[in-house]
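The chain below stands alone and is given in structure tokens; this is the form predicted alone.
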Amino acid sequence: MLLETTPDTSGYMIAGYVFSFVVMGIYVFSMYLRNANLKRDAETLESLQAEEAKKASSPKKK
């Protein structure tokens, strides 16, 4: 009656680890893309700021 064997759940354990690593990989890739976009946005803002400073420092014609 109590001599039943423990079911083999190693497949579920491996599937859980694979799922976890895939989710973490997607998250890391998302963070990489966000960082790249932020750098590009910062460069764009710096160039716009430089253009504005250049326009402000140039003599105005009337």
Contents of the next structure:
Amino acid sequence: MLLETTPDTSGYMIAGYVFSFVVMGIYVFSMYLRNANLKRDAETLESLQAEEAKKASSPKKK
Amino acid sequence: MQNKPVLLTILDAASIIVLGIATYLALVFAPTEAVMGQVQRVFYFHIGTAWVGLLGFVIAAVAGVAYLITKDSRWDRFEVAAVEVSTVFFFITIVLGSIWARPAWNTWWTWDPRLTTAAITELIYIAYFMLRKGIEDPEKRARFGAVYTLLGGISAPITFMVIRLFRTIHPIVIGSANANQEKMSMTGDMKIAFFFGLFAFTVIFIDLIWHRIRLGSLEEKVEQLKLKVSM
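The form predicted in complex with its partner chain is what I want next, because the block you gave corresponds to the form predicted alone; please supply it.
Shown next: the complete complex, the earlier chain at its head.
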């Protein structure tokens, strides 16, 4: 009599779930990094803009 | 940039919780499939990510149409968000399918109609970002993106329908299979894990899209500031 046993494919399952979580984690982290960089850029540009506005409004010395 | 809305914080927490529950249901609660063994459990995430992947491509096409009609840049941001999040999820779908295929079909990849259309769909949207990067003018870029996603959106229903139209070795999960096709049958507990997986990935998808839209707003703000400072 032939007995069919369920194959051990747990290694593939672990690989699949590890892969899914790693990719999702990398994506969320990339979004966090892009957000932090853009916030820093915006702050720098705003301070530059404010400086330029200050220079333009102050009276020129002769 | 505006402060993070309370609803988004709640959605962040809900996403983590539903992802945890979906993982528990897939790995512990659902019974082991007798023929394929443990690897069948990747199917719960494979379908969940495929659902939101294809949904996002269709949503991006709709956002593209809305942009072409209204010329409102918010639709462009929405379109970019939908494409980006969906491309990530659809990449997971393809790799999980490949991991499942190795023990089930004895190969990592085969040029089956479903696998081929899925690969083409993914490549279409990777190209979308590469082409967008090459256009400097924001208005032109948004118009190009809208037309591209509108045309690219056709690939999503084709990928979904292809296993129902052509002879394929890919199993059918939703809907009826013809005589040549394999229909995947599920027990009650498997169905709970399956439908909760769909729900969980939908919640995570909405959460990530919202975050990506906010990131798009910040990108636009920085772009405008750069123009003002350089003038």
